[in-house]
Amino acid sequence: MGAGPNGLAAAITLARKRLSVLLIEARDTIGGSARTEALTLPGFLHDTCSAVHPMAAVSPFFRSAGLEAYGLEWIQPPIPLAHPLDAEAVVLEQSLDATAEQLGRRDGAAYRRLMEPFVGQAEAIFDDILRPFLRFPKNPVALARFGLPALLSARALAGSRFKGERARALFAGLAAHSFLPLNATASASFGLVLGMAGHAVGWPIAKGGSGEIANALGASFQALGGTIQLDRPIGNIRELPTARATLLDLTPRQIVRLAGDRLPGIYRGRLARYRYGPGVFKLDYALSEPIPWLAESCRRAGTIHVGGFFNQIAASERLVSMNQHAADPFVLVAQPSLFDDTRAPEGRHVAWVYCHVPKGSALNMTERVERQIERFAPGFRDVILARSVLTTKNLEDRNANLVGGDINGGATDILQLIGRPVFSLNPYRTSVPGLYICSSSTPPGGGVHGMCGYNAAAAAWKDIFSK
């Protein structure tokens, strides 16, 4: 139930086992947060939520899915990530050496020492960190080496490793994807994961938009004999057809609402106490020309982190964690039409933009976001043809899993990274036999990687079908 990337991954995994699988979706299209829509003007295609996909590129599920046979094409921007600092930018290039060289002699060497062991064993590390946490790892030595710095806060790691502002700023932007204050335990893990992915596989985008990922997944599932029912909202779990296993691509709030009368009180209470994280305020732009970044490298990058120096990003993220709105927010920008001419009319462009806000925020952050972009791209407002504005409520209305605008399926602090949605050796299995959770509220959490669905399907297969 639920045809986002995780629901689709679970359905494909079970259909590969030659099981009869029905996939039910409340909306009139599949994809969840991997959708592409004409939100502004005719001919301009915007990714509603997810846009850039390093985690799909490292995912064991996606690596084995063969989605290219169903039309999925990945595009690698020349530079995965640029982080402007006034008139220049620090960049994360796929080459570890090229990235280290522009950080200066000392910090470049420190960055290489930090990242090189992880990049060299990236496949093994990702194979472990994209699985349930409370299990013995396949590659314990590599994972232990990764885990020591990953448990640090981003501030502690950046402060101990780097002396210059360029390296610290680059790491701050990576770590801020955690939605945590940068002094929070394990906030460094997000910076390490995304940096490692950038060097190992890049930060690709899907040609035609993220909706093409969902389309390829759907086509793969149907080719395996699976059935998809669209536009079928479910009010109670009892409305579902009888099945040996039911997998829910839903967050705890939806599960309690739909299945609460079947869940034992203790387990239901644990789900009800599940914590959601901050939300996002989302903007999509139709542009007359590319964003006029001052730094030339920003014009060749797929993703831009806009927020300035480490302390500036840390200050904005700290305010969000305190349920306040930053005057100068950390802003994420993707500019896919620079590399994919299917996304906008000839000579025109699109931009995908969001910032972090308190969960459930109704504040329109457009002015603050555009002022931040103008700081590094003077004249940005002059190239805007149209904009789409999505508040946290708008996002939740489009996808009920985005509770309060939370795109990660729940808070990502250390306790909830490990105990997601509850502390369990098998977090996908609920207290009801045959009922499983396969959403981003289970390990490994948010991102388009399909591993929550894959892992849940593997658990269901082991429990029910392999005997």
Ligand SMILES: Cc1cc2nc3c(=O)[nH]c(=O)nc-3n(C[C@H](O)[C@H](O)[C@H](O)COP(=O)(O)OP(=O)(O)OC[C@H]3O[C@@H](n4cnc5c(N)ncnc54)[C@H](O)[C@@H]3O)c2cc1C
The other form holds:
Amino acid sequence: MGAGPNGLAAAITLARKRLSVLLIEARDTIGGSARTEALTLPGFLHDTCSAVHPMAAVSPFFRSAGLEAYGLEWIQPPIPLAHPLDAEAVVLEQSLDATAEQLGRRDGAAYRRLMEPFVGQAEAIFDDILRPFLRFPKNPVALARFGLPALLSARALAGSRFKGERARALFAGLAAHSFLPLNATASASFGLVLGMAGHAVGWPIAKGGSGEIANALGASFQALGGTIQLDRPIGNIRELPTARATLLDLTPRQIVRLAGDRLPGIYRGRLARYRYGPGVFKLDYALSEPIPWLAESCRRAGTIHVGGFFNQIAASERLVSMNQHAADPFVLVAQPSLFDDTRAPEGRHVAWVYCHVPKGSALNMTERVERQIERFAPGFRDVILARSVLTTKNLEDRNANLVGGDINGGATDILQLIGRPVFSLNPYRTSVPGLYICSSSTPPGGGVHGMCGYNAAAAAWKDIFSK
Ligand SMILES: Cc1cc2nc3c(=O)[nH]c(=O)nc-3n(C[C@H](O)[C@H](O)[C@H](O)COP(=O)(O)OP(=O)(O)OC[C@H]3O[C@@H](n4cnc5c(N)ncnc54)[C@H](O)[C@@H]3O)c2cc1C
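May I ask for the structure of the form predicted together with the named molecule now, the form predicted alone having been displayed?
Below is the entire complex, every chain and molecule, led by the chain shown above.
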């Protein structure tokens, strides 16, 4: 139930085992938070939610899914990520050497020392971190080596490894994807994971938009004999047809609401105590021309982190964690139409933008976000033809999984990275036999990688069908 990337991945994994699989979705299209829509003007195609897909590129599920046969085409922007600091930008290039070079001699060497061992073993490390945490790893040595710095706060790691502002700022932007304050335990893990992915596989975008990922997953599922029912919002799991296994692509709050009367009290209580993280405020732009970044490298990058120096990003993320709105928010920008001419009319462009806000925030952050972008791209406002604004509530109205605007299916602090949604050796299994959770509220968490769905399907297969 639920045709997001994880619901689709679970459905495909079980259909590959020749099971009869029905996928039920509330909306009139599949994809969940991987969708592309005409949110502004005719001819402009916007990624309403996910836009940039390093986690799909490293995912064992995606790598084995053969989605290219169903029309999915990945595009690698020449530079995965640029991070402007006044008129200059620091960049994450796919090449580790090129990235290290622009950080200066001392920080370049420190960056290489930090990243090189992980990049060399990226496949083995991703294979372990994209599965449940409470199990014996396949590659214990590589994982232990990765785990030590990953458990640090971003501030501790960047402060101990780097002397200069450029490397620290680059790492702050990567770590801020955690939605955690940058002095929180394990906030460094997000920086390491995204940096490692950038060097190992790049930060690709899907040609035509992230909706094409969902379309390819849906086509693959149907080719395996699976059935999809759209426009079917489920209000209680008793409405679902009888099945030997039911997998819910939902977050704990909805599961308590939809299935609470079937869950034993202790388990229900554990799900009810699950915590959600901050939300996002989302903007999509139709532009008359590319964003006029001062730094030339920003014009060749798929993603731009806008927020300045480490301490500036840390200050804005700290406020959000205290349920306050930052005056100068950390802003994420993607500019897919620079590399994909299917996204906008000739010569025109789209921009995908969000910033972090307190959960459930109703504040319109447009003015603050645009002021931040103008800091590094003066004249940005002059190229705007139209904009779409989505508050946390708008996002949740479109997809009930986005509780309070949380895009990761729940807070990603250390306790909930490990105990997701509860502490268990098999976190996908609920305490009702045959009922499983397969959403990003299970390990490995948020992102379009399908691994929550794949792992949940593997658990159901083992418990029910393999005997
Ligand atoms: C603004 C935004 C930006 C993001 N950017 C990125 C990015 O750049 N890269 C990246 O990798 N990830 C990104 N993400 C995160 C990523 O999109 C999610 O982590 C991922 O989609 C989670 O997949 P899922 O299958 O667990 O859940 P979802 O994608 O949320 O899918 C859940 C599905 O269940 C359906 N559903 C819910 N309730 C019911 C019901 N009662 N009955 C029937 N169906 C129901 C929903 O309609 C939905 O289709 C972003 C997310 C958002 C919102």
